[in-house]
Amino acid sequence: MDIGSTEMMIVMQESATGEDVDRILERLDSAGARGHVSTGDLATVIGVVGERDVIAGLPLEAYPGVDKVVPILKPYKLVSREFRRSDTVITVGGTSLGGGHVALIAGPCSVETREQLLEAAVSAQQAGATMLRGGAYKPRTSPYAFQGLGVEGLEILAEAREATGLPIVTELMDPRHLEAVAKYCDIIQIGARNMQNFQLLSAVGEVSRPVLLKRGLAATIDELLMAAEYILKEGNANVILCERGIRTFEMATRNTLDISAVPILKQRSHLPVVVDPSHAAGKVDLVEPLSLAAIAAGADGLMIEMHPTPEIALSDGAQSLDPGQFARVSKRIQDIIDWAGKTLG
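Single chain structure for the sequence just listed, the form predicted together with a further copy of the same chain:
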């Protein structure tokens, strides 16, 4: 695939010699890229033009005399707003996300039992949710915590879709489970801890299911876009970006929701952006204000944890709404979607 040319600038140190400059020009030349030298009063700058994959591989900062290397164009292409001006809209099971359609994805952290999930699914649907979430494979910090039901959980999710009509979002953690997950679910979720699991990204790039890609705890906005680029590069253009909080020094919340990421992602990319206030805050009573803030900031969807009885949840109970709480929050969310001139689902 032709992924186009890119450009960067190499700023030389004040003490750099003509030989230092020549060495770089030769290296660029041998790699098929071109360098233009511009000599300032105090420093010399080399502008570079070349193919994206060639430039990405050159260790230009390692050359003697180099002060810094400044990329001019973004290192991603397919995900960029420049590549595609209009918003990507993702439609599954008759409901949409992006381009004025706002998704409300709700459900428990983990599929625990058939009863638990079906009850959650029905409550979610009745309160206005447009998609159902639930984990059959769970990434857990502790090896002693509940790890998910696996294929049995996937089957329960499929049954809940039958019962409610809600499309299913579920997490994939291992390329060896891809076939099963793709068979049962409508949208494949890649969790924050796997945002740079590049084998997994490439694998989901080859299937036809949309992918919901969560931002890593320490990933920059551009790294999230590069991770999405891995998926698009393999041919799957239906990627949803998910802001779910980053790790900072502030311990009053589980993570710090980076609300600015919503408008920035939408400026830089045509892909839809979803916010997960439950994981960001880790607290039930922050779900409503953060959900409203996300829609006000331009998000294309919300992903909210809801459990029939949070007190007995096997994971993330502390941040799960119960059905009554979810119904109240959902009403406020639908209100602000109206205010924003957008449509639910």
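Let's compare: the form predicted together with a further copy of the same chain is above, so bring in the form predicted on its own.
Next comes a single chain, given without company.
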């Protein structure tokens, strides 16, 4: 936040009315401040962001329905547990994520052909997946590698959703593609390379689609939460945090899965947490144990790469499960979801 700004919570009384909340929001707006409402099981909380000198002069505690006004101490405000005690639950297409609901997101790294994607989608759905992933726009290390099909890929993803009923998760790389991606997808993914692309984060904060935000290659947990704050600050409260492994000195895996990030994020934020074991491991045989560990650690979902024929995949074949492998891993994941006392979808 800018120097000279302040962040606080207005905790409303249990008996406070909608008119009481609206009256405070109108007063904050007239003072040039911003209020974000969070309705919990016991009380409604209004998060306030604005100029310190201006807010300090507002008699907020004197307004009808106000219980107390307290500062938020974390550098991230709207994503913090201080602002919202209960878990955020995100529901798309009849499936939920967070608050005891676990999502199993599966599909290929890239949409390559209509036949490939539809086969992957049907296999994922039959094996228990609750959402379909697939990249229409692909960020690649080499400029000569397959970059995705663009709008054609989005259209194929929409067709797969129609065929299977699975909500779509796909990556957005450029604000110029936002309108097209939001038109076709159910959840917008922001990849690790764009975690601190603040213009992109602000742009997705202004749309009504949930956002899956991946942790950057060398980002700290606080940096991930601050990136999420950019999205919530613009009004989009439906954000999913994704741990996908970070870059360390270890060479045995593609990245190092920070399994400790899962319980830490759950302690510090009300946002749901998903783990991507495929990008963390980079190896098919590590996907299952990392998936089970993630659910045991408290993850609200998994994002797993699955391809009908990994050996000829145009991207990430080495870490993609084939349909048979995914079906076996999915059953083990369901077992540990049951053990954790949660539900799939």
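Numbering follows the first chain given and starts at 1. By rigid core we mean the largest C-alpha set that fits within 1.5 Å across both forms. Since this is a predicted model, take the numbers as computed values, not measurements.
Answer yes if the Cα of V329 shifts by 2 angstroms or more between the two forms on a rigid-core superposition, and no otherwise.
-> After core superposition, the C-alpha of V329 moves less than 2 Å between the two forms.
In Å, how large is the C-alpha displacement of A33 between the two forms after the rigid core is aligned?
-> The shift comes out to 16.9 Å.
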